[in-house]
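Shown here is one chain on its own, the form predicted on its own, set out as structure tokens.
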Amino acid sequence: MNSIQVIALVAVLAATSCALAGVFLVLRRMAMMADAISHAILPGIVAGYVLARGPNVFVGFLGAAGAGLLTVFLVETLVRSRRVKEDAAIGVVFPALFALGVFVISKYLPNVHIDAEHVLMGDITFTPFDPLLLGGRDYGPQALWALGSLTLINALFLTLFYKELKLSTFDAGLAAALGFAPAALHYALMGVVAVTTVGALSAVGAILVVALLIVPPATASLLTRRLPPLIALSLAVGVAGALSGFYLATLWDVSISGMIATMLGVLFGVTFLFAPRQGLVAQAVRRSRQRQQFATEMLLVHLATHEGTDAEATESDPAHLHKELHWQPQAIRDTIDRASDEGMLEERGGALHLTDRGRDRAGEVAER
């Protein structure tokens, strides 16, 4: 594979591994935990560098994963104390750990290849030139092996614990009663998120990792309420954002990671506006139809109430409805036309008369 193909494949694998790990994170309303872990692993990377006396991928990975799990533990400890809410606990823990990592780097390791900007931004462009060397043999880019392995691990984790994760996410009490140990599943999920974050961070940076973890599942959740399609759509959105962002970045010669994150935002924005059931446009159309239906039913009930009374002639006059119902003339005309088109009233001699269908509909509304 050439370097362009490697970068595209790294982007796709990062998207798939993160989307798989992020689905239940979004469902559990713990999206900010991804941001916390992605920033708080910095002191773990520093600790790995110090312990290994220099750059070491394996030790650095362990240190970063340990810092991610430490973040989860500290947040959970604060939440269980019942004195700090979850969002506040995250806001306390991850800035403190990230700041600690920045302090140690700037104070004691200013001349080594660890810097906060690299951790935050990453640079997927250089992944083809960072090979995995074992026994003097080149096995290809490290990022492909790392992200490919993470994709398989995350897919296996979701497959093996699908029912348990589903039950503990939507009904933790029932999961505990059935002996599924929701607390253990929670820490296992957080461990998967931490390892995924660490594995993807070196290739794409913390900012894009958060986007890949959260935006695809959040976008998919606007399109479906069923879990299997949600997972599939999360993968599709992540891959679409990765490939479209990569293509536009190469076309316009801009940051690949930044463009991928931008395209994920675009996909979310389009879905937020035009999703068939939950999009803003669909909701606006639905509210408009509900208002029209309410107006039609209100007119039918009004006419049915005064039908056969001495006030029928006055109350069935369209001009009188402006005073009686406090509607604008155009709104009255639109409602009359709509009810007439539906065969529920007729307009004869300047007065409105219910049809049998309109009379039945008014009775149904009155019985609600």
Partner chain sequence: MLHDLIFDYTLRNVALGSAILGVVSGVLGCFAVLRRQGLMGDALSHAALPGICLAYLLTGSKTPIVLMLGAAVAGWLGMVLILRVIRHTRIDSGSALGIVLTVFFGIGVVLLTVIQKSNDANQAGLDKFLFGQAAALVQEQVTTMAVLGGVALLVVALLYKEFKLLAFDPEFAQSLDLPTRRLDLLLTGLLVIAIVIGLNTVGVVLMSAMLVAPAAAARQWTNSLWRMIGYAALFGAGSGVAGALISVSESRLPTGPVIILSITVILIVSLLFGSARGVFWDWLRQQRNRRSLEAPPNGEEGAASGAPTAGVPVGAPLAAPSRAGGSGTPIIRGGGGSGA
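On a predicted model such as this, the values are computed, not experimentally measured, just so you know. Numbering follows the first chain given and starts at 1. Here the rigid core means the biggest group of C-alpha atoms that line up within 1.5 Å when the two forms are laid on top of each other. What changes on going to the form predicted together with its partner chain:
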Given for the second form:
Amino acid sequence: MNSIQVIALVAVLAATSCALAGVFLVLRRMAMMADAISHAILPGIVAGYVLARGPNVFVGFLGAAGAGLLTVFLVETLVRSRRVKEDAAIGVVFPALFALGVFVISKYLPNVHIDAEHVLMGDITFTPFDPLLLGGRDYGPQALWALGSLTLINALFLTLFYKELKLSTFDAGLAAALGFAPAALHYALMGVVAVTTVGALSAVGAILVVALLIVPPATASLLTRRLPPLIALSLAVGVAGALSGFYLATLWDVSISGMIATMLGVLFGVTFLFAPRQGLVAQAVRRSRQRQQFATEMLLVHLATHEGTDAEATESDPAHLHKELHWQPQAIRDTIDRASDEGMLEERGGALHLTDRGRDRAGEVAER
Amino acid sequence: MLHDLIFDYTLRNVALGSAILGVVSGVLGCFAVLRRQGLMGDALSHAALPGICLAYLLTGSKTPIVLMLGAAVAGWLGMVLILRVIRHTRIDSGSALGIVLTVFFGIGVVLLTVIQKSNDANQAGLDKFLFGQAAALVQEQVTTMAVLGGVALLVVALLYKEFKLLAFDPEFAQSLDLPTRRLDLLLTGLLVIAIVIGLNTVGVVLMSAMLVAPAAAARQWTNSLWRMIGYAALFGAGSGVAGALISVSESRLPTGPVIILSITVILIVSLLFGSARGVFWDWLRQQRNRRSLEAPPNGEEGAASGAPTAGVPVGAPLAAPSRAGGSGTPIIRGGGGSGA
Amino acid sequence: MINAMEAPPAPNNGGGGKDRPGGKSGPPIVGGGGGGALPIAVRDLTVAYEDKPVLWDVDLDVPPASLMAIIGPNGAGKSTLIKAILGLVPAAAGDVTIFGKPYAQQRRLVGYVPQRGSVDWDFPTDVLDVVMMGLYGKIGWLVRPGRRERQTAMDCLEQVGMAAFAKRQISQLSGGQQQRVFLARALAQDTRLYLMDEPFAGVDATTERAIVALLHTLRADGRTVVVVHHDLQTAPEYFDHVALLNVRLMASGPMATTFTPDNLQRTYGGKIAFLDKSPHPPSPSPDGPAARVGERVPLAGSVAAWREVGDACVAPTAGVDVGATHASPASSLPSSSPSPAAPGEGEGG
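Condition change, the form predicted on its own to the form predicted together with its partner chain:
Following is the full complex, with the preceding chain placed first.
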């Protein structure tokens, strides 16, 4: 494998592991917790460094994951104290932890290279040159191993606890009543998110991790409301964003992480506009169709009401409708045209006459 | 120290700039926190990055006002997008914030690499944007911050009554014929101003705490909105000046994180000992009640009619509070909201 | 909450024509009375969320100085109807006139009592301040409320029996007290028409009585009040007009002629069942609700026996209600509301 392929594969694996962890995160409305966890990792790495008295991948990893869980715990403690609402709790906990990390680095570890900027931005370009060495043997790029196993772990987690996660997400009360311990599951999910964030962080950076966790499931949720397709679509969106972003970044020679996040944004934006049911365009079309259909039905009922009465001649005169229904002349014209296109009425001698079909329809409407 | 604060050019700028930020973000943070937009600050500060980069790319100027304008426009755009996504889809506010935050920031990073390529010697300095550069504040920046902040505070003072109603009961405000959507945009626009001011000082990552922490701390000391705003301004300014002094006296410490740690300490103290809602006083009351339980009860019943947000039920499910904020279940949305 | 399935029952229940008060065939009453335009006239109102119609083709006339209850099952669009009248939710079609003119010109004439659970009672403010919010529409921009406004607000608090609580922090109020504060705020608006969204949900018996008394005072003043109401048993006693709603307007008009078992059956579809009165233990109090209903409303015998089944929106039986009243002292009924379903109604959502 050449380095380009390695980077692409790393990006894809980061996307898959994050999408798998992110689905329930987004469904449980805890997306910003991922942001908090990703920032809180810096003090975790610092703590790992201090504990291990030097750089140690394993201790650093534990420290970072621990800091992620600590964030979750602190936020929940604040919320449970009822003194601070959840959004404010998140908004204050992670900056405090992050500031603590920066503080400790600058005060006590001035000569240590823990680059806060690197933690945030990551650097995927160097992943091919950071091999996993075990007993002096080179097993290939470390990031591939890390993200590959994360994808497997997350997939396993989803498969094993699928039914429990589903239940506790949609009905926490019932889940607790059935003995599913939603709290334990909650922390397990947060643990998965934290470990995924830490694992993907060194490769792609905190911001991109958060993007990969949130944007694909959110995009997928615009397209489907059923869980299995939602997971599949999340994976698809994540991978598509990773590959297209990587391709464009190499093409234009710009930041890969940044470009992947940008492309995820493009995918979300397109879906937001054009999703078949929930997209903005579909919503606008539906609204206008509803309005048209309603206007047509109203016209038919109006005509049917006066059919056969003395007032029929005046009531079915298009000019009179303007006064009666408070419609603009153009709207009346359009409605009449649409109704006659549908074969509901005929215009004869300046008056409107219902067809049989129109009369039936008006009857249906009145029955509803 | 006081002498330095007045006569040392750098120290004066840093302290003054941080104090201005503290006041403005404290005041606007109150509304953000009460409207449950505590994370808006985080999202908008990240969303400002592409604006700054574009402003620099387009004008080639690094004048603070130009960059701030770029930041404000991008932040504003981010805010509008967040509100749109929330209004038109089932996506919850947290995810909407997260999407805008990461995507805008990603675009910003891409633009930053473009800038770095075009003139390698003179890069705009991502780390300064990320962590602020309070120590490098110059008088021109401080003046800009003061003017922008002053305008924001003036608007809040003039529209205090309307903003309060908007924060408490927006539907009722709308039924009173107040232009709630415009007020909403205005108030969030003022938030953008506070954030833009903050980017110079504490940077993107820490900005959200600058908005949330003073307000959350102030809430523990009072049950009145205008006093809460006053306390928040005081706490914000205090932590700003304290952060400036500590970081300058210890040369290695960056100002932004020290400010945030100062306000965090204030928050912790307030949560424990705040005169209105401090946890400690509740605990004390519980202890006393427990003792009085052993004696025959003869307390007046009327007084007990509403213990202020008393203790948390002991057996409360752990995961519940964090999700209880949202109405109904996520995808399969229950009847909850639309009701009746 | 079990109402995840919000889909309304199929609109066409096979029932015959619909009872329209000012139906399309006859000329609308609006033009008739010269200056006496109807407080509310709703024409062909349709509101839809996505594909689902929440309100479909609703025509409703609210006569002047009436107390009208809007009644219907959960998900019937009761709150939506009020919000659509207020312009808080956009209508897909149809229009609403308030005293003969579009709502946008008449907002000052309408007072609104939202659902209690729609605001954060942890907000840092006190009772008097909330009531003064009702005056913000009159005070105008940039002006601060002053002594006169404070006095007005105090008077309104007096009317709901909450004057002693003026300086109380709002988080320290019980559910019933919160509701009374909202009512005082509406009184401060001093309008000819009031729209109230479930003011009786989850309140204690004292508050319920206070609200009823207040409604009657308002009507005696010649004001019109429209109330979303959940309790079929008390409806005939509290109100003189009723609108039965289930996505479509099933019937509306004076209570005596409209609140019939037949109309209720059509409104609630299969969710209503006939219950024999006898299983209930005799009311422990001589003036228990059943007795009160019996005195005033001719239909009561049959109506009181109709209870909604399998749904959470019916008040408890007479015995429980009265028992709760006696058990607890007046103003300190935080959420020990008698109805098991009521707290959820208030806080949830």
